[in-house]
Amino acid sequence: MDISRRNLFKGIGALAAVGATASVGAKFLVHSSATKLARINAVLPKPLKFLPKPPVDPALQTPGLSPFFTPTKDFFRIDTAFIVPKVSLDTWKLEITGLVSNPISLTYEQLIARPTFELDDTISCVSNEVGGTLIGNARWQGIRLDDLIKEAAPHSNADQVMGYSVDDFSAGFPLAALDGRDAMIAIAMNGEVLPTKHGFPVRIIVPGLYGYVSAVKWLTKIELTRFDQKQGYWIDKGWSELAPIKLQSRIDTPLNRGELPTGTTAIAGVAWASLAGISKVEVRIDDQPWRSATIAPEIAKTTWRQWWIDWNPTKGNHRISVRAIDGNGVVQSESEVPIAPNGAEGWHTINVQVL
């Protein structure tokens, strides 16, 4: 790898702090105020059909379990922006160009005048380690991306959809991924206008793909192109062009290296797959046989599923592992695979002490 994603993000923060000046700060405050005003004035259109309200969240009865919808304030943020871009809706537009017969240019008002829909989708960063927190689930609202691409009439030799942010970040994914899955130009998140730090005014959401090839925030241009002609920001740094989200599971509670009293306690967490959904989750304590966990109702195959088991531990040190089985019967791999170049693999395993 030419550069570590994590080290880059740390470096970006340091450089931003060092490079801040009074004039830049003043300009930032002006743009920030304008963007906040634009968000306040933005009115979300009603989707063609509202998704049903999810059932009672198991997290309400299991302390430490991740809620089904990740609160927006807690949602992870990974990008390369030195400063969160501030976009003026007066000048912003979305262009669809490149290998197309019908280039498209839309203002924000024109875009949100189109039919919108809701999508429950779990998105993940490829930098998420086994058991990591760079993942979240939200209810998104937006415009169908495949409809816009079809309207632009891609040339027969186009095989890549490349998105560009207002600060020129780029990420591209296969045109073939627009296979009927509910990819969208998102304008809202968890029932509110898209927050500035999560991409206002619009971002791309493609179920089943890691964000580094798809989830462009502060989107301003989509280009139909070819993989043999252009590469997104992270691809020429050694990351894989094809980036399906891998089958994974995580233990939320108890915490690794935590201490527990004797008595009944819950082992709980979440599991997710690319597009196949989760059919089963199993937990192993020490060298005991695998136990099937209770899993929450499936809201959508594109979201994580919460799971839990009751445990009556004995005093001493214990090792807990989890694995998931997807909707196609594929069992999560035990083999430990590093993050680069296309996502980590392995069973999340923790150690706890019972007092």
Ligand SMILES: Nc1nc2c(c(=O)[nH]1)N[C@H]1C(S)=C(S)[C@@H](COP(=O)(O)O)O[C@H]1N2
Contents of the next structure:
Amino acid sequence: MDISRRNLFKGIGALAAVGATASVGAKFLVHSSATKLARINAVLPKPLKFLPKPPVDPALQTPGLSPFFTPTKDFFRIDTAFIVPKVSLDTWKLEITGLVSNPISLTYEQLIARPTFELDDTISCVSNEVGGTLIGNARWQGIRLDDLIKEAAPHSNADQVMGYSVDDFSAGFPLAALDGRDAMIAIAMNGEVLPTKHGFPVRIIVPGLYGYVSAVKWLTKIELTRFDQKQGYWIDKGWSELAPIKLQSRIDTPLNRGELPTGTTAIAGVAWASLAGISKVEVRIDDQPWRSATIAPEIAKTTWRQWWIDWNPTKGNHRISVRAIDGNGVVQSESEVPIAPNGAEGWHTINVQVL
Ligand SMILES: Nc1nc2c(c(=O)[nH]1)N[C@H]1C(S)=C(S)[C@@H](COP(=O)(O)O)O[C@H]1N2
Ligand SMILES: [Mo]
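Given the form predicted on its own above, what does the protein look like in the form predicted in complex with the ligand?
First the chain shown before, then all remaining chains and molecules of the complex.
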């Protein structure tokens, strides 16, 4: 079992996770070699809107700092399924149903024939502790979700968009969240056909929302519904219905409880805000005043930003904290709040020993 799974169980509870596998939609499941073939044969369409290549990654010069794009092999994974669903494109389809006047049903070919665009977006799990690693940034390619839903013509009483996976996981978010932000049905991640572990053939990505209310992998159905009638998988297990990603920052290097030699060293990490972007990152060493960190150029408001400062420490024990300020001037909150029911709060603080 990998670490992200263990964290999920610690955070959310293993009992709840067991239920999900019982009712796997068997008609979709195929032998894993067949999925591999389907993935290899799936050809990505050219996006209508390409994003430029980002500038040189500052992580190249700062050992220990997270790269801007999280390599897919290192990307965190959270799923309730014990076995990763293997989907056959022969039988798979995407349905948009529920409180709509014009239900839609699309094969993979029909879906990817629609215009696609690229989006740089940092996704996070609500179970990410302050300083935790259940977060990653990728370049996604997909089809605009708002366009598809508009085409389905939701009834005026619909207020929730609920995604369902082939393994019966579900996650719902407000229809009102489709407010022009670049929500998508993602078909690719970091330039590759969506990896099986991250939801092949397609998943939902909604900038600004935690995964458990939005980012359905192995997606097969979107239902327009009402919050007072349907709840996503995690909601009756104590997690909030509404879950925007919180303003946070993390120290990547030095490591907590690490030892380092004297001489100039970098303190560096990442900071992210739901949709507002990051305007400032500040670092405090021991009882000194807060210092402004250098922040990497803003690539998109939807992604994290890397930050760093140089530090020339004296020998002994030191305590380092970080806090971020978002694009609206909101300062990351100091009071510690646990992950349940809607995401951790507090400043990431580490202790290091300089020898
Ligand atoms: N089908 C399915 N989709 C899912 C989940 C799941 O358990 N099953 N977990 C969600 C949660 S809680 C998170 S945080 C994200 C994680 O996406 P990743 O595994 O690609 O990092 O997927 C979401 N989509
Ligand atoms: Mo999550």
